[in-house]
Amino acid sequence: MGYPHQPHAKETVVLSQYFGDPEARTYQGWVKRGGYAALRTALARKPAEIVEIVKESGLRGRGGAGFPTGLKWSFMPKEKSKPHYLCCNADESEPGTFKDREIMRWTPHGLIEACAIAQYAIQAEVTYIYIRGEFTEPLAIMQRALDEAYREGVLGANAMGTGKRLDMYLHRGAGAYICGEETALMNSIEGRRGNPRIRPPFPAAVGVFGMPTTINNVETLAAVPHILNRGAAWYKSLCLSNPKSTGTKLFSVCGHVRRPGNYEVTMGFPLKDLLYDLCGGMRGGRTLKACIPGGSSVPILNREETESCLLDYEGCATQGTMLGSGGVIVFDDSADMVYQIMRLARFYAHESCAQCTQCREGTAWVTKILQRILAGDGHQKDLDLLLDLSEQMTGKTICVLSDSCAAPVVSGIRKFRQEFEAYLTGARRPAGAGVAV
């Protein structure tokens, strides 16, 4: 992706505040910006300590859910009659979204100090940070990392001088989205297919390995070591609009905008903002047609919806989308939602595991239908059809691929329907090749 843009004025820099610094990847060099100092801080409290301060701070899961991250780790048995694991997602599979990446690029003792934290906080043995697999430059920039923590004594039997056991260990996927699906990823370490699993029972209880286990996003990780050291307090001061959303975070923007890149914000940022200041704008005198917000899982918002809407969990709800994991796609007025919508559709049909009837089936026939629609042979009945798979593939499947799919085959058909219309009245040609069934 290259280097970052250089942080705006109206940014609030916490998590990317050394991007772009090559000193930082380093144990010296983060050391020398005070990395470790958190995970001192934490060794020296009890677990529980740890646990409560993330609860305070209002920190939520980052990867696309938002659940709260110390409720999540609260869940782990307090008892230690079995081994605990940690699990560090660093899959990020999400079209549209690119910011785990750079943290692992810039930052990866940080990643390494924060996974610390939490597997001591959880009372966990092991951490698994499972790393996507096309991943080449920030696995070998973790993997130096990971190497440097040892060698200097952060981590291993004796982890910073504590008595405390501390190992971690990077696992290497295959490329598969839907092994970003928490139950999946397990299933991927444990050397099984990457099919979801059904709950319950729930990681904390029966996780990896059949142990309890939490499963944390890089980004949610990330901010940890922040909190430590400025406190809960500090952290739930950054919120612009709903108390529920707190801290900051970082948006993956693509698409047709001037500055496209990852940008750090603080919740409750109107997205406005963030593509006509932050971003630039449309590029080429364009204007904004639509903006899917929190990767291409998530509901399509139109100009309207976008122009209105607040980056925070309750902000997105509320104009009828969601979060997700921040990945910003943004089309102007020059986009053909039809195609797009079909590629995403593609996308999820090639990605399905198959294990669901309805995802398996779904996926395919939506993509079908929509290619046929492109390919100028479609029927007023079909944008029907597609509202009723896309009904029956949302709810009622293992994990939430086939959900996901269906959001924006569903949103795209009610904001943008006089599109698909001029397909099936003949009044737009045929998008041509690289769409026939």
Contents of the next structure:
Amino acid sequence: MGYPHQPHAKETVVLSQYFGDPEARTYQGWVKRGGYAALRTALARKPAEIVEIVKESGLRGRGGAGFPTGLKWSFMPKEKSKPHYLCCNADESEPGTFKDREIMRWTPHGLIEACAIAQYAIQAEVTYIYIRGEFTEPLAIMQRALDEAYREGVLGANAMGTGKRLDMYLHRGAGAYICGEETALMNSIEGRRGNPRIRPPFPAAVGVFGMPTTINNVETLAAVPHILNRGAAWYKSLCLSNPKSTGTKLFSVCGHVRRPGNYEVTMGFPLKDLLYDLCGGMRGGRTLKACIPGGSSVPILNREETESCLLDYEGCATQGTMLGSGGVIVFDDSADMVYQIMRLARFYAHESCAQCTQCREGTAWVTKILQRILAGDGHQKDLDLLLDLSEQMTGKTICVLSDSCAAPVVSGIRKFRQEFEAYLTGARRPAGAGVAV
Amino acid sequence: MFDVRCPMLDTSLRDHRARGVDTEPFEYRTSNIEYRISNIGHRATIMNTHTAPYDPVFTGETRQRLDRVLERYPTKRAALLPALWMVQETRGWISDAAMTEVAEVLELTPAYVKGVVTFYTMYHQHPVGKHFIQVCTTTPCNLCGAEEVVRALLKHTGCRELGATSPDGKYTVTEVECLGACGFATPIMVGEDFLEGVTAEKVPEVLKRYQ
Ligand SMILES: Cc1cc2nc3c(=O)[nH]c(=O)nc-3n(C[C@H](O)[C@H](O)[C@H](O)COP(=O)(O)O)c2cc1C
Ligand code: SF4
Ligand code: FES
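Alright, leaving the form predicted alone aside, put up the form predicted in complex with the partner chain.
Below, the chain from earlier opens the complete complex, with every other chain and molecule after it.
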């Protein structure tokens, strides 16, 4: 449901069924709602069978890249010679995205159950749930639920009375967007600076503490118990457009819409309906100007593209963007695109881990050039310079943070060039460059 | 005038004055963002913290808590982030002396610990006001008026600028990047409290709760 709103008829409520229901947060409440049944059936099966079911369901990663989850799990060594680990990525810091927070706040036991199933499927002894440091409330709720799960014998040395050992711990981040990147997250768990690692080796071979590791997003994992309960065929049937995108997806909508919040819809749902029906359209009767459908790291869509975009991996690609994490940022006709793109670039400049020259220098210079344009001191050549810089920042670095900074800049200049030119020609009054100025 | 030490430069303000160094607010840079630190604001909180003998954090109950955390990881190093959180919870910030203690406890070097502390934005390397306020101004919140909230906070706390502590030592206001609650603009953090839907108009009422 579109927490904090009442469910809309066009929503398909699976993961968000108990959002807003405080009783579902407790162990007793969760069991009453059918919780931990999926874990019980999972533990009675062979790990490989669970991997097969998840593969069959078509579930793909909800953290950004959309990689098939069952396939990822199958990369873990079958013969166990070393400890295995599962990391649950709850670092959620991509501007526009706030769905994992709601999953943790309302259905903490759902996430614990999901992690326990995944952990068993990949034969890991320990799960680390990496939660960003600012999420004080989800941290407290998850800790309470974990304590309960240990007390009730769901976790621990004799998990669910099966004699199998399942351990699960929270690891609190300390303020760094980059720690959401999977290899940076592993470094952060190990007590290091959150610098992404060069791949290969991939985490399934050499992950956290040098051991085989799988990293999955909160929402990806949260879907797993539902798949086990209702079957892979059911999950696969949740599809409105392309059969390669299945299941439901939580979309976090923010910006200039009347009812921002989380909405759960079936893959392939029209973005237009999400914005105009579920979210009630633009605030104050204004008109839509632009939309970023998958979190700040993906290319911006203009109005026409937004209104014809279908929300699944392929539908977004058709419009030249990506589904990403499902963070939908909406701009109405009052938005100053140059200023907002500068603000996004500043985000990446602040969050770059500074290992790669293209990223460290590129993000900083892109921000400075955009600030210069906003201050009315831009040159005609600046737009070409920005495009050139963005080109140098794409596909050349250890992780894709650098590419993520370039995406909104390039698409912004391409689609809203007249706004940039208005600053360059002096047709538009110089704007400030933030509160500090 | 007390002889207080400036944590950023690790020399006393009096030394600076004697040498004719300007003790007015000074600037420093971390990554790409410039901050201004007001010496005036820090004076109240810095008193005595540097002259008193170091009082270890990891004794008694806190040490036991750390030992339980260590059991969760195959290496000692992995307990670094949790250990630093414990220091910040007890001391409010992480001094060089505390970093040295953490290094000893976890068998790391002080330089390594400092390298990690400086990577993460939530660890304070100098004392902050009693209420540390962070306002998200990233694009989604920015669209919904986050900068108005920042201006209102600066005005009502008496903080002269971002990163500076108010003259009464009560507040420090900073901007922060996306807090992961973009649909509830504008989220702010006051210490460990996470508040949603703050507007410029609500600021005086919010501040009343944090005196
Ligand atoms: C700069 C950067 C930041 C990322 N931040 C997050 C994040 O906050 N949460 C997340 O789940 N994935 C994030 N990812 C994606 C992860 O690296 C990884 O692909 C994901 O956690 C895998 O899980 P999935 O297969 O379930 O999607 C980020 C990636 C990059 C490059
Ligand atoms: S691209 Fe940027 S964030 Fe990623 S590893 Fe390189 S410097 Fe760090
Ligand atoms: S942009 Fe402000 S919380 Fe995400």
